[in-house]
Each structure stands twice: as structure tokens, then as C-alpha cells.
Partner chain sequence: MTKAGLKLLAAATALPLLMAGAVNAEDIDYGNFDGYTLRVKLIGGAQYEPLYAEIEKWEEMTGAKVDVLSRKNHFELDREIKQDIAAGTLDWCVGSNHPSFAPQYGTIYIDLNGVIPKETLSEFQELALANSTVDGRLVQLPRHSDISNLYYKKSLYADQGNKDRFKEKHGYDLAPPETWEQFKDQAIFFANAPEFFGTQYVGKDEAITGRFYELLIAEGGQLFDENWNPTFNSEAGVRAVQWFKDLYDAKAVPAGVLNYLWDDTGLGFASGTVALNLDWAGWASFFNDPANSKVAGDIGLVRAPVGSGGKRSGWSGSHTFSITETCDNKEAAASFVSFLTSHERQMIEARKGLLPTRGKVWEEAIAEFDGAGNDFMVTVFETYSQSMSEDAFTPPLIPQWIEVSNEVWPRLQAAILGEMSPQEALDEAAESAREIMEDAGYL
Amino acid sequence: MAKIEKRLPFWQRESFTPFVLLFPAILTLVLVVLLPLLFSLYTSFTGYRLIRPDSLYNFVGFRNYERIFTDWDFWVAFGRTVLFLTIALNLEFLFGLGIALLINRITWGQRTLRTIMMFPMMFSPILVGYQFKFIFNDNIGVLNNALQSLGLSDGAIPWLVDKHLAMGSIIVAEVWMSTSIFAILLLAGLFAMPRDPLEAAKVDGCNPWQVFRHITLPFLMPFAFIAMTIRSLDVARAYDIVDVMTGGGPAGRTELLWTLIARVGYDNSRMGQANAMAYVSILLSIAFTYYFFRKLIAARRYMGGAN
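Let me see this chain alone, in the form predicted alone.
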């Protein structure tokens, strides 16, 4: 049988079957991911402008990257993105932990609550952006109307126009949409937690806070760091919600990395420089991923798990 198979062309051999079955997926990845990635990397070394197709062949070397390191707007947006990511992740973790602990204590209707808890993450970021843009609207916004009806505000609060409130409004929308990711993973951790350490702690006279601080929370931290790794990649690429709610305004006070990249690439037509910014911003995602991965390993070691 082996001799017969060797006589056959390689595409008719049984050992070649897995490659035939995987070929459509590999071809799709090459066309949709690899080729655009290589093209964007090439254009980052050119002076490519959308309004001048011939500039695609204008190779400028590292000039786009050199401009980035002296571009104040880029570094302001970079720092604002780090701040936005840090605040959003911490709030999502705290709220997700609270929701997971509450649902874990419920004995009736828990499945229904878990289903409801997943609703926010099912909405697209664009839809969430329009939803909260209406909520925070100056004139017809639900929040301003509620505050004025309750006598808590004398006039309309410019949530999306004020330079101090606009970023907070975007963070609220981001946290509302993604807290359920933390809640789901932390709830899974609570379900997987062994009961023997909890019962031993109660026998030793530990109060609920001590049990949570020294047993429950350390056990949940690996799950939390997995959620933070996933979310850091999403938040670092935040664009849809910011663009819909504020467009980077007022006066660029809510401009994040990817709204800046979109403005440089599409509004200013400097696609080569925008792609260079995109590749530099990838370093932010890699840095946060590496940091949370190291914290995940440390948390597993603390709980006696494998490296």
C-alpha cells in the first residue's frame, strides 16, 4: 500500500489530505491578513498619500518613523491611550468582580442572570457609541433630563463637549460594554474554586474579608489577568466608540491612538505616516500583553500552579 501511494502524485496521497482541507483557510488568511499586513508595512516606509497614487513608490526609508518621535500630538494621544486603558481595565475588573461575587451567591435564577449579564458585550461598539451619545446629549440626553427632573442639576451638563467630562463619558460607555467579560471569567473562576480551603479557613476562625483577601482573590487573579490580556488588546485599539461619541474632540481632548491614526490616514491622506504610527502603537499592545502574561504566571505560581 505504501509503495502504491508513493507512485501517486503528491496531491493524491493520503498524507496530503490535511493540507488540502486546510488550504481554503490558509488562502483566506494570506489574502485577508498577511498581504494587507505586508502592504501596510511597506507603505510605512513610503510617502504614500491617498490623493496621489504615484507616491506609493516614493520610498523614504525611516522618515515617517523619525517624524513620529518628534510629533507631540502622537505622544499625547499615546499617553492618553495608556491612561484610558488603565482606568477602563481597573474599573471593569472591580465591577466584574462585584457582579461575579453577587451572582455566585444567588441560588435562584442564576442562569437567567448570567444570560442577561452577557447582553452588553453582544452590542457592536458603534451601536454602544450612538446609545451613549444619546444618553449624554446636552439637550435631549436621558441623563441630563433625569438630573434636571430630580432637581440635581439646574441646567444641561455638556458631557461630550466639556474637556474634563468627555473622556469620562467615553470610559463609562467602554466599561458598560465590556465589564461582562470580566464578570464571566471571574464567575467561571468562582465555580472552579475548591471548597476545602474555604471550609478550612472558616474552621480556623477567619472572617469573610480574610477568606476573600487570602483565598478567593488570589485564586481568581489568573482569571482576571486572562481577561485583562484580552481586553487590553481591544482597548488599545479603541476607535469606534470614541469616533461616534466625540470624534476625538473637544479640541482633541479625547483623541486616542487609533482616532489619530484614522485622522492622519484618511482626513489628511497621509497613509504612509498613519501606517508607521500604527506599527509603533502595536508596541503598546505588546507591552500590556507581556505585562499581564507575566502577572498571570506569577499568580499561578503563587497558587502552586504550573509555569
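Bear in mind that the values here come from a model prediction, so they are computed numbers and not experimental data. Residue numbers count along the first chain shown, from 1. Only the largest set of C-alpha atoms that superpose within 1.5 Å between the two forms is called the rigid core. Compared with the form predicted together with its partner chain:
Rigid-part rearrangement between these two forms places its hinge, out of 174, 182, 276, 220, at 276. A rotation of 14° separates the smaller rigid part from the larger between these two forms once C-alpha atoms are superposed.
After the form predicted alone, can we look at the form predicted together with its partner chain?
Left out here are the partners and the other molecules; the chain alone remains.
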């Protein structure tokens, strides 16, 4: 047997089989993920300008990073992105939980409702952006017209301009589009929930709030953290909706990391600097992912699940 193995070329040997099988996947990852990442990391140390391909070899060391650390606009956008992420995720979780609990109670037409609930996810973010841009338009928008017709407001509320309302309007659009992700994952959690602890709690005389607080919610938390991990990555790179609704303005009031990075990289052609910004921004995504995974493990441990 050993003799036969010696005669075989190395890639046909049994010990090498896992690598051969994994090779296409590894190659794809290297080409599609690793190489572009390394390339963009390299460009973040150059003065690479999109319209001057030869500037790719103009090595500037840490100059781009030094600029970022003294760039107040960048850090404001960074902070705003964290705030945006926190508010949007919490709202999506609360609404998603409410919807999931309500749908779980329905005994007739549940499938239809579940399908309808998924509708907002089917739209492209650009369309959602245009839809809410129209709703929140101060002059011809549906919302202001409705408020005026109902006598609730006699002026044109500048939804997309006001310091607080502009960010709030974008959060509404984001929450509208993505709450169903939370709802569907939490609903899956509810479906998978064993009935025994619930019945035992009822027998022991727990009221509905106690059942929810001590049994249902802890059981759902791992599902919630999975949804939050996915959504935090999504929201941290929010671009389309913001770009369509406000373009990061006015006066940078709704500027998030990726609207800023896109402007620097494409409009200003400073791709080297934009990539440096992107690398600093990735730290944000890594931090949130790490945080949610720790929470996920803690929640599973609490429920007696595997580590």
C-alpha cells in the first residue's frame, strides 16, 4: 500500500485529498476577496488617483492615515454611522420582535402575512430611497400634505434638511426596509421553541409577561444576535438609501462613512485616501461583529446550548 502511494503524484495521495477538494474554493477566495483586499490595502499607502493610473506607484507611507486622524469630518461621519447603526438596529429588533410575536399568534392566513411582511426586502435600496425621498419632500411630499390636510401642521416641515429630522427620516427608510429580516429570523426562533417550558411555566402560575421575559426572550436572543450581526454589517456600509435621499447633506448632516468614502474615492478621484478611510471603517464592522458574536455565545450558554 505504502509502495503504491509513493508512486502516485502528490496531488493524488489520500492525505492531500482535502486540499485538492478545497482548492477551487480557496482559489476563488484568494482571487475574489484576498487579492482585492491586499491591493486596496496597498493603495491606501499611495497617492492613487483614479484618473491617473500611474499614481498607483506613488508611495506616500502613512500620509493618508495621518490625514484621516486629523480629519474632523471623517470622525463626525464615523460617530454618526455608529449612532445610526445603534438606533436602526434597536428599532428593527423591537419592531421585528413585535411583528414576529403577533404573526406567531395567528392561526389563519399566516403564510400570506409572512409573504406580505417580506415585501419591503424585495425592493432595491435605491427604489426605497426614492420612495422615501418623495414621501418626505417638504413641498410636494405625501407626509407634509397629509399633515396639512389633517390640520396637524400649517407649515412645510423640512424632513430632509432639519438637523435631527433628516437623520430620523433616513432611519425610518432603513427600518422600513429591513425590519422583516429581524421578524423572519425571530419567527423562525418562535417556531423552533419547545412547548414544554411554556406549559410548565403556566402550570407554575407565571403571567404572560413573566413567560415572555424569562422564557421566550432568552430563547430568542441567539436568533436576535445572528440578525444583528448580519444587519450591523449591512448598516455599517449603508450608502444607497442615504445617497438617494440626501446625498450626505445638507451641510454634511447625514454624512455616513460610505457616502464620504464614495465622494473622496470617485468624485474627488482620491482612491488612495478613500481606501485608507475604508480600512479604518472596517474596524467598526469588526468591532460590532465581535461584540454581537460574544453576546451570541453568552446567550447560547445561558440557554444551555453549545459554546
